[in-house]
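A single chain comes next, written as structure tokens; it is the form predicted alone.
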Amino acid sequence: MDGAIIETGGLVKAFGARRAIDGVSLEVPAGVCFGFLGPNGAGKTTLIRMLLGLARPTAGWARVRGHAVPDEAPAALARVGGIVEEARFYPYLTGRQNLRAQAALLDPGAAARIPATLDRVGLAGRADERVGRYSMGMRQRLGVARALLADPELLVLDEPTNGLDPAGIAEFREMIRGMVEQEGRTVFLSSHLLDEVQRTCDHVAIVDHGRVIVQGSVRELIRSGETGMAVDADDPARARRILAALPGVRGVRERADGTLLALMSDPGREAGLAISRALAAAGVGLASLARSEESLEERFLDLTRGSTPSGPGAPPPPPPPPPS
């Protein structure tokens, strides 16, 4: 479908005085992988439950596939697959039998899609084992397979890489990209794994304390951050002082990997030469020097630094009406 496949306006979910979701307005384009990114406890699962009609909002509105939820949930969710929190199954049945039980509740063609779906998630060789013997990662894969049985336009996944090892996460990433690029599906996934969201998603919304701080394409979000020269030196403390004194450097940031980022508006060839000469003159060894931009993780930390939790107080202003 064209346009936005998920829209929300001023969405609020309150539990007593605490707002788990506090005025969230989202627009998720069709045909992309959209990451709903935030730390544990930020409200990601609560929002997904509202999108899937499992919880009623305290205020605001939501539309999925052009239909209001929860009021028009059957139409909204007709071609939506989802996993909320941990996927659960009958442990005494095999993976294939669990899918057959689900297929019986769906359209007549669902059962015929089981073999291809098992192959899609990498479980074809383990489908006839009891689910009680599956690892958590295998159950997550089976959960995705179950969500795919309805041939969904939209797949909603809550922390889908939980329980997967690094190789499994990489395979999962390829699977999601294939669903978007080759099959034309929209995938909406929540996660706290910033690096994986950057690798997997086209668009992202960053949420903290129930509020969306920023949303847009991953590429644009990273480009809106700081640029500079990444410096890997043998004496970071001295290198930092030298870099801070150079013309054009407006600050120096230590990165998670121990390298330094010299913030500058024009981190080109001349800037690189000036940095390498200054460090060499001071006797500081230089292992590598390259133009760099902030990662999604660094942008996330910038944007959430100083964010304050929502709490009791006056109700939020009325949200705009849902689109007609």
Second form
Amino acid sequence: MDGAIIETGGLVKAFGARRAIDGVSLEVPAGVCFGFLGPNGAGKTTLIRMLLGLARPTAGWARVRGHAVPDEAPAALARVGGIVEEARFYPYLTGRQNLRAQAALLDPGAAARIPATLDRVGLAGRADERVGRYSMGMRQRLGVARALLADPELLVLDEPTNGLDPAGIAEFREMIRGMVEQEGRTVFLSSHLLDEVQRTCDHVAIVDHGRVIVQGSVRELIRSGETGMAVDADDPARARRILAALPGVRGVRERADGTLLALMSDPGREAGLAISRALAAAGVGLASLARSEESLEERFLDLTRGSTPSGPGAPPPPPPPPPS
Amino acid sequence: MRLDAVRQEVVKIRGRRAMFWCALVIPAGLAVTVLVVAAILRAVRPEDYFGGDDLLQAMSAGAALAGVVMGTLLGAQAGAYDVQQGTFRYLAMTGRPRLGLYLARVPALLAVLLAVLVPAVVVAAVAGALMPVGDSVRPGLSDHALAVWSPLVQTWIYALVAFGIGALLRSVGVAIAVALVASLGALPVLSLVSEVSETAGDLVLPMAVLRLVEDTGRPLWLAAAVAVAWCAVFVGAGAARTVRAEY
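Starting from the form predicted alone shown above, please give the structure in the form predicted together with the partner chain.
Let us now look at the entire complex, which starts with that chain.
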């Protein structure tokens, strides 16, 4: 599918006077891994529930695979798989039986995909054990297997790495990237593990207090933050003056650890050489010099620290009309 | 409604093993208990012994009582389990109509209840046919048919009521408690209405069920319509909640 696989416009979900989702307009391109980030209570799961037809919007609209949800849910969700909050199963049935129960509601070929799907998530050897005996990580894997049964164009995964150990997380990341890069699926992934999102996702939206603060590619988002050269010098005051006078330096900031950050858009090798020469010429000792780029986590904290909650009376932005 | 979906609902009900095995063993156990009592009576007090169609009826009544209780438990659980367990959202996110997902459980529940009553009915039929008749009459085909029909229809009806209650309350424990109180307490008490007005009594579920299993002199068609209406109200209320709720 070309274009956006998920689109929302002015989406609102209110619980009484409180708006869990407050005028969210989102566009998720097809064929990417899209990270949906936000602090606890930001409205991530609520939005996911609306996208999957599990909850109705109070206002606004949402389209999945070009179909409105919840009105055209059968068409919209026909090739969508997901995990919401946590993967829940019939604990007294085996993993395979759980998948059969789901496959009965999907396309006729879904049951035939069960062995391959179990194999893919590494549960083929344990598929005939009762799910009640599974570890949390195994349940998460089985949740992914269930989501894959629909041969989904779109996978919606809400905190999918919960309960996975570091090796499991790394394996999971590879699996997600494989789904996107080799199989052309779109993955919409909410997670509080920002480092994981940075490593796994191509695009990201940051949500807080029910509103999307920013969305775009991960690279652009990080670039829009503070990049520069971190300088550890024996005379910070003089070093600061010297750095500020160098071409290409937009400013100099002192960091919490006492080192300096020379802000520049292209903190490459040439910039490093220029800084070391200038400091050496002035007789300032240089202990270390390194390229510094804000991580997604730092960028996320910057962005969410400044956002304000939407009051119950605050009107949402007017929803743009749904695409025809 | 897809047959495979109904089959999977059967697997889910059957998979709750403790409840399923209780439902299988208890009605048959109660029927056997009646048989043992009859055998003891024949040995020690032959004048009180009951056999033939009386024994068949007594065993059938035992199976019906146990069937109503187990039907109520299985029905309430079938109605509430998926939502309580959090699995219903995974069924709903397939995009399948929620009403279809909900109604697929009905034939599954009825089929399981039919299956769990088979041992009790078979034991009653064999005992009724083989045990000495005593002062009773050897049961005929219509007696055997009634011995199957009576526990089955009572179990089904109260299971459907409990199923609706389960879907409404969405908590297995609470649904079982409420459904048991309704089936064994509130509804039977309500049938006292028939002491005041026979016409009003016709509209009470236990009276309608009674008419379905024995001739009380009231119209059979009315009893059938009233029983269907009661089931429809409870199952319908559960359906409305299932369709409208958010998961």
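Please read these numbers as outputs of a predicted model, since none were measured by experiment. Just so we're on the same page, rigid core means the largest C-alpha set that superposes within 1.5 Å between forms. Positions refer to the first chain, counted from 1.
Once both forms are fitted on their rigid core, the CA atom of residue 250 lies 2 Å or more apart between the two forms. A movement of the C-alpha atom of residue 79 falling short of 2 angstroms is seen between the two forms when the two forms are aligned on their rigid core. For residue 262, the Cα coordinates differ by 2 angstroms or more between the two forms after the core has been superposed. In this core superposition, residue 240 moves its Cα by 9.7 Å between the two forms.
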